[in-house]
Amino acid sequence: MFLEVQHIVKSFHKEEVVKDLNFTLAAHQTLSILGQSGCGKTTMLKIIGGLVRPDGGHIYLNGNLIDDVTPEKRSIVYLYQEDLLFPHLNVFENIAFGLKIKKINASEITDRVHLMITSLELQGQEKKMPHQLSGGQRQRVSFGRAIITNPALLLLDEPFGSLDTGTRARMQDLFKRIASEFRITSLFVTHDLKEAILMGDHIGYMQSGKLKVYESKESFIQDDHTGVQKEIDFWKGLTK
């Protein structure tokens, strides 16, 4: 497996936030993780990204133990709900930032950024500043900046949570296409039931620091703890 998380535990002030976390993920797959606020989802992502050190356990990425690897050397990108674009850089410059840090030559940067802009459907927006963009456009730029560096793993923490319903649906469709096009391996955290089902090749449910990854979407849907059956019953009730 490309990502292996083994027996990760983490406590804050004697409160166990992550409890014996165990799961694997194959390359070029997305694991969506459903869970309510405070269940440990963000702490889990930060541990995998190297931003928080666990109290125990191990993490392997592409067969390599990364427990002691610093965040900037893990080839992992963490995307927050906020786009966190550089306000003094335009769209092109924001997307190109990681390539410039890697000292890629200018002509290659130009080619790769223009290709990314086309994939993100941002043609004509290259010279705009972040404050001139809509929420969905800013999130697209954030995706482009993250993906263009070819990270081994993408961690998405409620990336569409601040968007309106219509924009959120368009961003979900865009991410699915981009994930396939660029062969992305990712963990997609959300508290939205529909989004969890739509976004993941596999689905996990996190509650009180414990994560259960389901063998199939069908088994996820039929587990009473996930809330899917209650949602189905609700809509059925409206049609009677």
The other form holds:
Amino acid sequence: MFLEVQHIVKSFHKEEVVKDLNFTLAAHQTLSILGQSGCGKTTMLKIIGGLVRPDGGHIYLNGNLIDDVTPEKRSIVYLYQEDLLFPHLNVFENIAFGLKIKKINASEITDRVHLMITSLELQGQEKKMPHQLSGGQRQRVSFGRAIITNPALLLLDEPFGSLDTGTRARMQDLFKRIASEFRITSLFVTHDLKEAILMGDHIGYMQSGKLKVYESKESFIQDDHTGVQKEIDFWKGLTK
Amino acid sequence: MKRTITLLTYFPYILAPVVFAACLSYFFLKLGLFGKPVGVFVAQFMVAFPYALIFFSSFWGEKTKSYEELVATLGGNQWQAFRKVLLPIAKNMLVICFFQTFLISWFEYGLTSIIGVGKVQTLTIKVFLFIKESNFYYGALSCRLLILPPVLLLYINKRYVFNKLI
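Form predicted in complex with the partner chain, following the form predicted on its own:
Every chain and every other molecule in the complex is listed next, the one we just looked at coming first.
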């Protein structure tokens, strides 16, 4: 498997936040992880991204053990709920940031950034500063900045959490298209039931630091813990 | 550790400058800094630097940490995060902080007069001397000179910093 997470555990001040985390993910697939606030989702992502050191366990990426690899060398990009665009750089410069750091030549950067801007449907916005963009546009720039570096794995921590319903739906479509176009492997964390089902090729449910990955979407829907059945009953109740 | 340092930064502002200077006198005497320009420089640094730390305490929050982490996952090292992201983001704050700490030092009287023991004379101390001596002409002239640098800095700040912030 492309990503293998084995027996990861992590505690903060004697409180076990991540408990014996085990899962695998094939290349170019998205695993969406559903869970309530404070269940350990963010800690799990930060451990995989190398930003938090686990107390135990191993992570393999493309067959290589990456436990001791620093975040800048993991080729894993972590995207926060907040877009975190660099306020002193315009759209073009924000997207080009990761390439400039890797000292790629200027003409290649220009070509790749323009290609990305077209894919993100941001033509004509290149010179705008972050404060001149809408929430959806900002999130698109944030995606572009991450994807353009060709990361082996993309970690998305509730990326659409701060968007309104309409923008959120459009961003979900855009992400699906971009993920397919750039053959992205990703972990997509959300606390939105519908989003989890829509975004993932596979679905996991995290509760009190334990992650359960379901064999199929049907088994996820059937499980009472996930709350899908309650949701279905609610909508059925309205139509009666 | 961070809490202790933060608490210490307020120390120069809890005490009156003269009392603070009296507390420092013993150590400055021991170190041979009393009545020397270096001594006054160190004393003023001990007032201005904590102010700068307090001023920047809100900057070093979760968001700044997130920026650093983001740069790391994009392939950048700590130096690149500092030079290409944190420093440009903090640029305006740095200019304002410089302006304010300059004013603190520029108008400092109590601490400077005690540590400098009259041998190190700043323009602010001179103004007080001229007024005490009823030397109105020099007093007025030095007051004008005293206000020049702050006015110049205020103009630069308004022209290049505040207007960009709004």
